[in-house]
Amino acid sequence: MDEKKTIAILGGTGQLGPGLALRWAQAGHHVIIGSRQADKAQGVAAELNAEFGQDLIEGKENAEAARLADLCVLTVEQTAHLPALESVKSELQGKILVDTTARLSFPDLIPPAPPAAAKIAQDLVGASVRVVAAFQTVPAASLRKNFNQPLDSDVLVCADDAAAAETVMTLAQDAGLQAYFAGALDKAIVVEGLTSILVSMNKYYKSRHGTFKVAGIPAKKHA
């Protein structure tokens, strides 16, 4: 991607956020780690900068991170999904929100009932926010390991806005992943179900790196 963006990773101190932050910083984007507590976000940002070897990532409270960003990525635990959205609703207006939430029921891991988490987010934040569902099936542990290398994992992207989907697929590519458009936002419920299957498989085979790949569809370069 020629145009570099300021990306806020809201709730970015958990498992998925740090790996995405390192990969997008590597690609030249300005990354802000967001958290409910600014000091926690700053601590994780400092840790990632040390890992990266440069001070390219900063940490701020979620609302401030969202306000400063061109695009926001929500990576909170599923129990924090609605509270996090409520806390940054005004700062998200006019922007793209990438919702990575996959609701998992432990210990049985039964796929969730519709609507999709991203559809719930869209209804909550309103039509001026373009919500895109993505990154649910990407293994967080693999993202952070060897973050400067491509990852053999595909991203399924669901959105009602084609331009927003294209932007997110390009960002996935910047992170060393291949992305595929998987349909409208309502279809993200299927991706959540696939995530429950993937977690079950990883548990059965004692792995943290299992993922899904798309076969039979030529990869497309997004720019």
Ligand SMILES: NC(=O)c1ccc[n+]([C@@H]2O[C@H](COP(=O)([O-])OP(=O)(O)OC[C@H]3O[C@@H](n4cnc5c(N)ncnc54)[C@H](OP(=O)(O)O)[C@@H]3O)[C@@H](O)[C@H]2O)c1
Second form
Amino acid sequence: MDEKKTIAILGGTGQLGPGLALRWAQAGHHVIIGSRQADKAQGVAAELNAEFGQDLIEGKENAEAARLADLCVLTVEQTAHLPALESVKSELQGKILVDTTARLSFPDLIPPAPPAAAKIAQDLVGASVRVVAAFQTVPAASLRKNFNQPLDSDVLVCADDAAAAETVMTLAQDAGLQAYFAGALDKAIVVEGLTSILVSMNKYYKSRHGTFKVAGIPAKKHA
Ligand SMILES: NC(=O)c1ccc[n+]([C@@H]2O[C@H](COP(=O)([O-])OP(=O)(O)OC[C@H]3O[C@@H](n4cnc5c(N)ncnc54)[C@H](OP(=O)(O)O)[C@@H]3O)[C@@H](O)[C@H]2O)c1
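Please supply the corresponding structure for the form predicted together with the named molecule (the preceding block corresponds to the form predicted on its own).
Full complex below, order starting with the chain above.
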């Protein structure tokens, strides 16, 4: 992607956020790790900069990270979905919000019922935020490991706004992944269900790296 963005990863101190942060920093984007506590975000940013070998990633409190960003990615623990969105709602206005949430019910891993988490997010933040659901089936451990190498995993992208979906597919490509447009935001409930299957399969096969690949459709290059 030619256009470099400032990307805030809200709740980026957990499992999923760091791998995305390293991959986007590697691609030349300005990444801000968000947290409820600025000092925790700064600590994780410092760890990632040490892993990266350059001071490229910043850490800030979630609302400040969202305010400074062109685009925000929500990677908070699933039970924090609504409170985290409420806490940054005003800073998200006019921006793209990528929702990575896949709600998992332990221990049975029964797929969640509609509406999709991303649809719930859209209703909460309002129409001026363009919500895109993505990255639910990409394992955190694989993203962080060998972050400077492409990852053999496909991202299913669901959105009601085609231009926002295109932007997120380009960001997925920048992160070394392939991305496919998978339909409107409502369809993200299916991707959440697929994630439940994936976690069950990882458990059965004793893996942390299971993911899904699309067959029969050549991946498109996103500009
Ligand atoms: N883990 C994966 O492999 C994976 C893969 C694909 C998608 N996802 C999705 O990505 C999201 C994050 O998963 P994760 O495994 O990275 O989660 P996680 O490590 O359990 O938590 C991520 C962050 O959530 C924040 N958080 C926790 N409680 C909160 C609250 N009450 N309010 C606001 N923030 C809170 C914490 O940040 P602070 O304490 O710093 O605020 C924490 O570091 C989930 O929705 C998951 O479905 C995960």
